[in-house]
Amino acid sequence: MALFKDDQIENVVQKILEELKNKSVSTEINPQTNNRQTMEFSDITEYSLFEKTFIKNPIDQEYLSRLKSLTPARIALGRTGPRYLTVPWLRFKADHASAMDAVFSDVSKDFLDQMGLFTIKTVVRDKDEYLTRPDLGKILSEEAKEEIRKHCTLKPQVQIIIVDGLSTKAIEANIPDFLPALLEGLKAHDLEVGVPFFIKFGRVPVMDDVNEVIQADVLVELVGERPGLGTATSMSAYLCWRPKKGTVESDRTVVSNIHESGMPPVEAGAHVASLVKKIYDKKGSGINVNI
């Protein structure tokens, strides 16, 4: 039996990928007509999870459409025997790949420069250590603390930090709209804001270490959420009154699901600004105050 050499296999794979890049084609059942149809698309993710159904001859198509409009959950996918149809299966694989990319990629330097954010990092050495040692993502390096002292105003009323978390895509997708809305809202509330900056390889409690240095009254942390198969671009905003080492999670106020299909980033920025004002006035956050 003849065996292919590595370079021959690589050439074949490359040709297939080039063909797929130009056009993807799949044959499915049209649920309206019960006929096979050829679906052509350049991007398997181009259809909305809130809209498309794949069930053959549904009893009530209108009901299914209403149900789909309420959730991005994978329902009404149809089947061929015990298996998924091709298009929803490929979409599942594509969304899973997107989630993996969000975890393993880095926020680009060009993006950070464009947003005017200087960068520090935790004691984590690389992505592998970040994923396997979440405890290290809570601790700033000594170099990072020096950078904060060098670039930031100490003891501001409000300090904003941006943290990659588990979705770098969430940061790049939401910060351009969210951050200006937040800053404008805080300005309208007459609150002094320190210099925002970015933390690489950070977890939510890194805000405690940051505030041991900067000593802000309210600290706002914008962090990429763990990506799912519904979206890989969801961001959370954690707010805390004078966080410090030993702060527990119930002391933090959180606004989650900030993304295009959740709470839009511009709206979320204005909302978070109003919460910061309430936290500042009441001098407490989390379950300690009713806001």
Partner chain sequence: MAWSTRLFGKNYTFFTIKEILAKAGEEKSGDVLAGIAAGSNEERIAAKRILAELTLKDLRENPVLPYEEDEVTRVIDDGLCKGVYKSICSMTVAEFREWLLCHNTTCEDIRRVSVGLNGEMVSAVSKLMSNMDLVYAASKIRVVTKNRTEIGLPGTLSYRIQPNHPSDSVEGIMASVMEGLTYGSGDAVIGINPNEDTVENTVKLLNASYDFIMEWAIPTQNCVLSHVTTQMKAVEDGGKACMFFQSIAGSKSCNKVFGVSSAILDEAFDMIKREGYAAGPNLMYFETGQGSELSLDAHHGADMQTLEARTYGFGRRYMPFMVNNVSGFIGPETLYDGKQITRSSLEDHFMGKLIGLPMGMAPCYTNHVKVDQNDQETAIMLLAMAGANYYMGVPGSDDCMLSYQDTSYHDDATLRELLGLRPAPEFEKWLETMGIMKDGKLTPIAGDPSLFSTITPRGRR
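Not measured: the values here are computed from a predicted model. Positions refer to the first chain, counted from 1. Superpose the two forms; the largest set of C-alphas matching within 1.5 Å is the rigid core. Compared with the form predicted in complex with the partner chain:
- Relative to the superposed core, residue 255 undergoes a Cα shift smaller than 2 Å between these two forms.
- When two forms of a protein are overlaid on their rigid core, residues whose CA moves 2 Å or more are considered shifted, and residue 54 is one of them between these two forms.
- After superposition on the rigid core, displacement of the C-alpha of residue 64 between these two forms amounts to 2 Å or more.
Right, the form predicted on its own is done; let's see the coordinates for the form predicted in complex with the partner chain.
Just the single chain follows, nothing else.
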């Protein structure tokens, strides 16, 4: 049923396209789709949570913008009835999706190959078991221990392990910058480093089991933190002097919040190298050692 003549349809399409363009929406021809027009929309994850306000015709825009600049909390959201406006709602969903994907995906094999890391696993069978059995993420399988013996130098001064933890994205985002900076720093401190490797389905205390085999003086574990909505790529470094079965959490020194908008990975790598040196010199780590 033709409600409009063709040129009317054309006019409506043009008008909407113009309007969308004015709202910073661009259109371009995508050659992949047989010259069909592709409408491209802006990336809703790019607006700053410190800047964007959504209230239409606020009583005092200047005051509102100032309030928004004071906190990353999701305020100045506006409403329709008592519910969210659509864009901030979708931004929330996008941030949650990113966090979920960071937890429920795997570090890619290509990435590990590029970084030259071999992979071993804990006794955990799959992601589901990993999440519900934190106890198993601390234990290496016998095959894993055999792999370590096969590929690694035993009794190094420093051993680095990279563990997926609760964010695989944190590993992929930070290790390419962090690891070279850490290795460079350790070299400058004249510390001899063993062969780094990757552990799948690991929790922080897995380093104790690793060191029963490797017997390094200082163990450096890089692990993905549980993602928040603010960032899904935050990584922590846990450092420990001769960890072993029975090591308690307070014996580990922690550097957390390593990511591009927290402690950037290059700086963090250099910082961790200097902490390793201090731990090595003091022969101890954790809250009871003044580092």
